[in-house]
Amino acid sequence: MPRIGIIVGSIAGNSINRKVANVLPALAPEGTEFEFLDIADLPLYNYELDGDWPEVATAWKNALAGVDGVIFVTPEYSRSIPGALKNAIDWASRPWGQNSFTGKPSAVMGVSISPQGTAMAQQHLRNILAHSDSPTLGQPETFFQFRADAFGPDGSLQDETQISILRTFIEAAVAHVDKHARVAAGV
């Protein structure tokens, strides 16, 4: 089974699709293995700094390489992607000739206490995934609305049918990820 990152596009720490993001593994099917991406920490990129990477955007290369694929799990912001995700890519695509998204498959998905809130922000990362070379799930898209009496209070989805959208997605994002890294490793 395939090791999969999932980076949460919100920095804050009551992130709504923080709370959802991790949700994700116990949906999961067996085996699968889950490593959390944190982009809080990354400076804004500057080409300036190309030579001289900081060792925050190293790391963060480094554990990019470290995964199969990648699930985004995004908010909207003013019609896309917050600027720290839209950074944290930026990071990961540079230096020229070594973008980290290159042949690594992803897989995106967005909560909002509306239901369509995040439909703008997604169709910009997955424009900005198709520019990076990576291979982008197409379906379900998954336009999760974020309902807080869904939730019990240690964290677990309640909610039946919140599950099953959820479950929807993550066996699909898998299989995606799992194809994906047969065909690099010609399997």
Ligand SMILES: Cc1cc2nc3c(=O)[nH]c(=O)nc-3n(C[C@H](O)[C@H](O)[C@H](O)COP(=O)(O)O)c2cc1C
Given for the second form:
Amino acid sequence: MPRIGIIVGSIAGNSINRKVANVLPALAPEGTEFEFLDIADLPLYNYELDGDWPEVATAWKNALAGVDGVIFVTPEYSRSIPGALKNAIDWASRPWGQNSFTGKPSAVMGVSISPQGTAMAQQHLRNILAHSDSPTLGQPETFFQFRADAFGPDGSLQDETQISILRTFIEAAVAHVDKHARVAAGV
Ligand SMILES: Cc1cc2nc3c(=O)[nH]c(=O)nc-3n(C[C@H](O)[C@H](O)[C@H](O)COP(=O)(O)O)c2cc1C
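Having seen the form predicted alone, I'd like the form predicted together with the ligand now, please.
Time for the whole complex; same chain goes first.
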């Protein structure tokens, strides 16, 4: 089974995207491994740091190298992805010619309090991933509407319809990563 990195586009402690991302591993096919890849501590990318990268940036590159694929769970800020996520992607795109997302399968979803609140952000992210030559899952597009009352006190999701939306997404995302990982491994 594949090993998948989950990248939450928000660095807020109370992020609704993180709350929903936290639910995903339990809904995935058995045996899938997940690792949350943190972007909060990355400094702002500056090409003048090339050749003398901060440890946290090297760790970010290594973490991406260690997974078969990635799932982005992102909010929309100002009709695009948050600056923190764009910054993390900029780090991952360097050194020149060594973009961490090249050939790395990806899937995208987003959480907002409105029904299709992250549509623009997801479209922008898909554009960036296309440029990075990351094969990105086309369907299901997942615009997840956050409702605090759908969660139990332990953070578990209680609403069956919402569970089913997430299960459909994570099953498709895992199959997508698995398919590409098998091709890459020649099996
Ligand atoms: C700087 C900023 C810009 C935002 N812009 C949008 C937007 O363009 N579209 C949208 O649906 N929500 C927007 N929101 C509202 C977010 O959807 C909401 O804050 C949500 O909680 C963010 O997800 P998070 O809690 O995971 O960070 C914005 C929020 C912030 C802080």
